[in-house]
Structures are given as C-alpha cells and as structure tokens.
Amino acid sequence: MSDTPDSKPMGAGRQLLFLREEELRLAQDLLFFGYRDFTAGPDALLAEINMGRAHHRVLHFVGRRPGITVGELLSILGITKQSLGRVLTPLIEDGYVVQAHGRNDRRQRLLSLTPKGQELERKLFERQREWVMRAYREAGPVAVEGFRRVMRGLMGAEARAQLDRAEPAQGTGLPIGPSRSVA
C-alpha cells in the first residue's frame, strides 16, 4: 500500500478541497449501517409490544419535551395530524403518554409521558446509550465535536432553529428535559 493521502484513513483535521464522489458516498454508507445497528436494539423491544420507530421517536421527544404541544410534536416530526393520530392513539390508550388541555388555551393539547411511558422511553435510550457511548468513546472529543457540526450540516434550517430553542443556554448540545448522568 502508498503511502499517499488517498490510501491514508482520513485523519479528523485533514483538510479537504473538494469531496470525491466516492469520499461522499461511503458517509451514506456510515449513515445508512451506523442507523441501522443504532436502532437495532430498539427496535426489538418496540417489535414486543407491537410497536415501531415512529413510536420511539413520539416518546423520545415527549419524553425530552414534558408539556410538548401536539403542534410543536407535529412540527418537530415533520408528520401530519392523521399519521401522529395513528402513532399517538395507542400510546395514549396503552397509558405510555397523557394528554391535558393548556393552561391559557384549553384548545391545545400538552403531552407528557405517564410513569409507564417514561420507563419505556428509558430502555429504549439505555439500549442505544451504549452505542453513542462507545463510539464517542473510540472517536475522541475532537471527533464528538466534528459529528456535532455535520449531523447539524445535514439538518435543514427549520431542524437546526429547533434543536437550537431546545437547548440549554449553557451550549451543551442537550436539549432540555431531565437531566441523567451518562458517565
């Protein structure tokens, strides 16, 4: 093997002028298999109880959100009201999720999870926590902050103003919600 740059791993702080299409084509491939084996575990026990990713991401953002609005979920998901209806339905039914009416509009509808909910939300991160952990682990702090800074890249301007109003003043990078220790 030469010892050229191309033949070379890419180092985190290697400056690239351009990007080959064969370069832009294996991030696809690492977005295509990293999210299939992040959601892997997830989506065995969502599988048990008849449920599915649609589910996960509802209890994960009402989770991280308690008192979301149906609106703000609605706009955060990027889904209309009839598919969050059919994913909403049966997590309200099922007792993972509650309802109540707002405080000055009793036309909206704030979500939160119930005991059950926030229970199932929790092994559902704890089956991916370790996953993030190990590979921000591998990667190292330098390589954390460069994911950071291209999952926003591939965020739209509308996905980037939410995450920015979701998070902390202090910068972390973790929208708001309870707080839990990951170390």
Given for the second form:
Protein chains: 2
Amino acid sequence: MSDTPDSKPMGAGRQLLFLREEELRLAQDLLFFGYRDFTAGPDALLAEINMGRAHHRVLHFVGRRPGITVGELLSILGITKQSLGRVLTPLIEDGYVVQAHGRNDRRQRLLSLTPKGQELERKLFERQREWVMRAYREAGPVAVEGFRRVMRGLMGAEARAQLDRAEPAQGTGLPIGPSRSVA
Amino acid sequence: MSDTPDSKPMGAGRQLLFLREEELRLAQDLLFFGYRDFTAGPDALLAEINMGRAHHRVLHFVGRRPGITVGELLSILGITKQSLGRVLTPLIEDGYVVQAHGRNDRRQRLLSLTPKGQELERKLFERQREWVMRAYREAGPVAVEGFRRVMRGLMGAEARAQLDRAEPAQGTGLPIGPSRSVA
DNA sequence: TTTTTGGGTCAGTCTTGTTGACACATTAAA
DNA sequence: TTTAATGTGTCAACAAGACTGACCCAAAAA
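Requested next: the structure of the form predicted together with the DNA (the form predicted alone having been shown above).
Next comes the full complex, and the chain you just saw is listed first.
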C-alpha cells in the first residue's frame, strides 16, 4: 500500500517489487495448482478403495500421533465431530484404526493405527513422498528452507502452535534469510 | 532414490538428512495447514454472499485472463463443464461476469469480469494479499524465492506449462540456490 | 448429587465435484 | 454441399465431505 513514493531506483525499489500485486497473485496461483497436484497422487489411490481425502487426513494425523484423542484430532482437523465420525467410524469398522480407553480418563478414546492402517498410510505417504522429494531436489535445500518459512507464515497462529506442540522444531526457525529484507 | 551409497559421514549425510522421512511428513503438515488458512479469509467473505471457493476461482482466473474462453477455463480448473456451469451461470446472471462471442470463432464464449465482478474479486484478493504479505515479510525475500521454487515443483508438468503460458516468468526461474545440494 | 466433559449418533442441508445423455450453433472436412 | 467435429449449455442423478441442531450416554469434576 504505502511506501516511500519514489526514492532511489534500487534499494527500496526492491521492497516495492517484492510486494507488488503481481507477485501476490502469483502466490495464489502457485498455491492453487501446487496444492491440487500435491494431493492428486493419494487421491487416486484412495479412490480405488472407496475412500477420500478426509480418510487420508485421519490416517495421517493418527499415524503421526498414536494415542491421540478424538478431541485433539477434531481440533487439528478443524471439523465437527459429525464430519469426523463419517470417516472415522468406517476406518475403525474396516480395521484401519483402533480405539482404546484413556488410562486416566476413561471417557477418552485413544486412536491409533492397526498394522493394516499403517500399511495404507505408508502407501499414501510414499506417493506424496516421491512427489515432494522431486520438488525438493529440483529446488535445492535453500529453497526448501524458504518454503518452510513461508508455509509456516501462511498458517494461522493456532495451527502454528499445534504444529510446534507436535514437533520439536524440525529445522525451520533457525538459519537462513533473516527478515531484514530491503537490503 | 539413488545417492552415492555411503561416502564420507558428512557431505552426503546432509543430503540424506535433507530428505529424511520426517522432513517430508512435515511438508504434508505445512501444506495442509497452510493451504487451509490461506483460503480461510476469502471463504469467510464468500459465505456472507452465499458463494463458495469455486466462485472465487472463477473470478480469480477470469480476472487474470480477461477474454478467456470457457474451454481454457475448464482446462485450468481441471473440472467438468457441468461443475463449472453451476458456478459460472449464477455469476453471469448476477452480473459478475460477462460473455462475448469470439471474433474468429463465434462458438466461443469469451469471459471477463464486469466492474461488479472486479470489485468482488478485489475484495477477496485483498484478504489473501494481506495474509500472504505477512507471511512473505516475516520470511524474507530469500525464503519467498525458495517458496516459489518448491511450489512450482509441486505442480504437475501440465499446470506448470499453463502457468508459464500465462505469465512471462515472474521472477522464479533465475537466481538463488541452484539445486547442487550435497554441498 | 449435580453438572460438565468427551464422545457418539440421527436427520437434514449445502457446496462442489462426478457421469451420462442430449441439444444447438458453428466451424472444418469430405 | 452434405457431413463430421468442436465449443458450449443443460437436465438428471449421485457422491464426498462439510455444516447445524438435537439428543444420548458414561465418566469425571464440582
């Protein structure tokens, strides 16, 4: 929006360029196409066994945090329990996920993957793993670190907190390009 | 996949680390949360006027390429014409989008935004603009360049070609971290 | 003992995607 | 010029995944 009107052709100009509308519209495009193609692999696999992306999400987050409670899962996914129920119940009935009573609080249902569930999750993961690995390799380590920083920034404070709670600082947060842009 | 089998403890080790499973699972998380929160702003606005994300996509891509044909739009969105019809028809009826016959091929319907459509698109854009700008600022220019490189890599070849056709190399494709990782 | 919490479920609705089948005008080909 | 092929529209039916609202139950907390 604002910004020193003209100033020197370089310097502040870089900042202007950096934030100009076209660059932000490009971000919209990149996120749309990128996310769509990122999910395409697993989606195809899931379709074969009559499941959808929602099932994958459950498998992913339960696999990531075995023993997670239904409530925690709900808060991570940001959906209602009715919505979760429609995918979780079949996953349990079909033997992909198991429930256990909480030891301290017997009302809780602690979720975890069965071997069958782990196997499916792994297949789905492999698809995305290869896809992301290709992108990471082509872009290089510096770019990957930048990608992580920006993606974190695109997350709301809530999601960021959840992620941090779950993973002890996986690499982002330390090195590379401190925000002192302008340069 | 490949990689000089063992070699020195450092060097190739870095590459190994770089691609290890946890880092790729983190990417899954980042994309899920990041994309979700990226779309949250416009979604809220759209809900107020009884529209959805699909309407936004149409406004976005028609705004980006005025005079685009229905067929081109379909191929960009990657959906069926019936799906498109359900959002496009109302947008036309409500005066957000106009159609014109193609000059060369009168079968074509060239789409563009009305002033009303431009206004709505801009409001939606402003939401995302601020959100992305915050993320970009916090991450810094180097990170942004990396973000772009990785997102491009996450796109399928088709989508990448479409994007390139539409925009003449917006900045990514030139400088920064050449893929010669290993270091 | 009463209330709150964690979880489940029934019923109905909405958006956005899908197939399949036609219809119509226009352009290209035989 | 007749005959495809193409670009677009549309009806109908269906599915996934999200939502709201209303209730229910068992266990934990007050």
